[in-house]
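Shown next as structure tokens: one chain only, the form predicted alone.
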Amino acid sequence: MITQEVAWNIITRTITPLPVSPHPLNRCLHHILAEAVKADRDVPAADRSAMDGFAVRGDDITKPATELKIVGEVPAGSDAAPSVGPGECVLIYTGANLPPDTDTIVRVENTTPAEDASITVIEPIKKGADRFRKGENASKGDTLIPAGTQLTPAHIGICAQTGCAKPVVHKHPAISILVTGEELKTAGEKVELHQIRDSNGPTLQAMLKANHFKANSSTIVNDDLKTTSTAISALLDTSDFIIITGGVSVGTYDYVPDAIKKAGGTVKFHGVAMQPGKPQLFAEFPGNKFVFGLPGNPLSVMTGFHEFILPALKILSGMPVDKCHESLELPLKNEANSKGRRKYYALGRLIQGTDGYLIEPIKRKGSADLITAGKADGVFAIPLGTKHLDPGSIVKFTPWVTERRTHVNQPSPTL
């Protein structure tokens, strides 16, 4: 049985991204860039006004009261470039071209109309005031978004804003759930006293969906060797990954390691020394397709997807390992205990402390205990070895809720 630190490392060796293609910009939210953006000229192009108001000599207004004649207008999107001398200024509108010459703007509300198409400029403007100078924001040639970052809505807009209609992105894993167990039936079917419906399914597609994945199906099959394989052979044709629950123990009925040897699999490991989730499997097949077995239990489902599978689908999406593995490094509100024996993931809530945020551990019972982890924010590791953690203890805490990443502070590798 392996470390939970070397079977990340295996993981990093054995997975790589898959292809880049050009992605028109509505198809490219949360993929990863493959070639950076670049400025295809200065932003802004040109000096530009950020305000309503007028275009001026900013040496004409060093006074109160000062005169000036409006010698012409230059709207948003204009190309006209009026001349404007000693004494004279332009009607402008945001965002458009300051004219040659100019180089303050002085907003409506701090001018009165005067005689014959002129304005007095009620109190004194600073010089450059109100103006978006050329190239402030970048110039040409600039990087503004590096390969290897997740697109968000601004980055798109920054490509649409310069002129990269089609960035070039890592594709988007396909992936399928495979749900093993006799027992299992659906959320909508009737259950008899020997039987429950399975959880694990539609948990693993909405933590998927929380973090910008989706999975093309989910289906549950009976605890038989011919079968596993079977549905693990023809998943295999239409996904690049597969996740499997249930089946990977030692018990009689858990067949998924040899369905995966039968289905043309090999296994990387098989078992790590954590708790929950201990089963885990890796499994790597031709062509760059990837099969995870996490063990059945709901804790050991949710705890595994977040410290193996979300990273491993990271890094087969084009993302850097180093950015892949995410925590958040932060107290305890109280004392945490463990056995010990294996790296132990215990459930925690974030909760808001007078010099920032702690992490209250709560009590399971067992890995199948669902409901109090629906009491959770997420699970911080207890290290292998250590049985027993102080109050105020620094621990690298994983939030399973995707806004929980953001809003505490800023994420730091687990490994």
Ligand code: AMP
Second form
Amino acid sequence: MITQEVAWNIITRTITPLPVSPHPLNRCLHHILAEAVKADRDVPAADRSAMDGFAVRGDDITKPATELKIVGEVPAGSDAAPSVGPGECVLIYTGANLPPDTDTIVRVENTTPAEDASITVIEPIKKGADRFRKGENASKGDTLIPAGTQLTPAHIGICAQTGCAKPVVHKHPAISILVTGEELKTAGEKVELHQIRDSNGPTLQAMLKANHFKANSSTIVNDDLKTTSTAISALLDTSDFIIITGGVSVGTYDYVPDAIKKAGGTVKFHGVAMQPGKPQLFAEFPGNKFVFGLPGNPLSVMTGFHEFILPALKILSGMPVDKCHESLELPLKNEANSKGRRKYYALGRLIQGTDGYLIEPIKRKGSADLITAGKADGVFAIPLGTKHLDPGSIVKFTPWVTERRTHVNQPSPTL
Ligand code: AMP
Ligand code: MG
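With the form predicted alone done, generate the form predicted together with the ligand in the same format.
Up next: the whole complex, starting with the chain shown before.
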């Protein structure tokens, strides 16, 4: 059986990023930029006022109680450029261009009105005060956002500011979820004693959404080779990536591996030395399309999603491979134990210690224990071959949630 590291290597060698194209700015948030965004002009494009007040010649106001004559007005958005001689000033507003020969803004509150459309500047002001210099933030042609960046709201603003109405970004993958299991009903349906409700479909949809991806559909199918293979083929018509849960192991009713082959897929790996999630399966289909099979237990699904599927989706979306695994290196609050036979993913909670964040291990009752997962913030890995980690050991913690406050006062059993 291959290790998690080898499995990840196979994924990185198999998946290539989806095509790029110009997207309207309002559809670019969270997409990966494929072409750098450069400044179309200096930022700011001209010397600007940072305050409401008076634009003056700095050399005029080196002494207290200087009187200056108001010779004009420049509101924001005005192209007026009145000439200002010695002893003169112009009424100016935040964001307006400084008139030629002025270099300093005197705030309104540092002046008093004087006779004859004049003002008195109460105190001397440092030359250049409250002025934004042309090009002080960026020069024309500077790279403002490098290619490979995942666009945040600030980046969207930068694109708008520099006139990039259609940034060139990678396409986001079209994703479908296929849930397998004879025993499954939906949350709204009545269940008999031999049945359970599908939690994997909704969890997967939510995990995708929490990470700025979207599932186009989540379908439940029975444990049947033909039904599963037909469903895979149909979903491939509209998907770049299919996530399957359940039926991926080697039991009599585990039809997913054969269904993938029947639908034309090439299995790249099946089985990873990790717990939970050993029977994970990754398959490639023609046309840069992929299917990932996860065992049905809810914690196998959540672990496999964060360990492989989310990073794989990030590669597809154009994110540089070394940025696709999000983890934090933090010390353990308490000891943690594993059998050491596989890489063990233990649930953990991020807590604030006196010297920074710590990971508090949380004990779970097997890989079906979704209830305990609800008390965790993510997982940390106990490496293959390691049976014990002392308190203070540095672990790689993969956050599953960004909202951590809910757990603050709950006690947690040690691992
Ligand atoms: P399987 O991988 O199909 O052998 O399923 C492993 C375990 O996960 C079984 O106990 C299943 O009942 C359970 N399971 C499978 N699919 C789901 C699902 N969609 N939601 C919750 N539990 C599931
Ligand atoms: Mg099953």
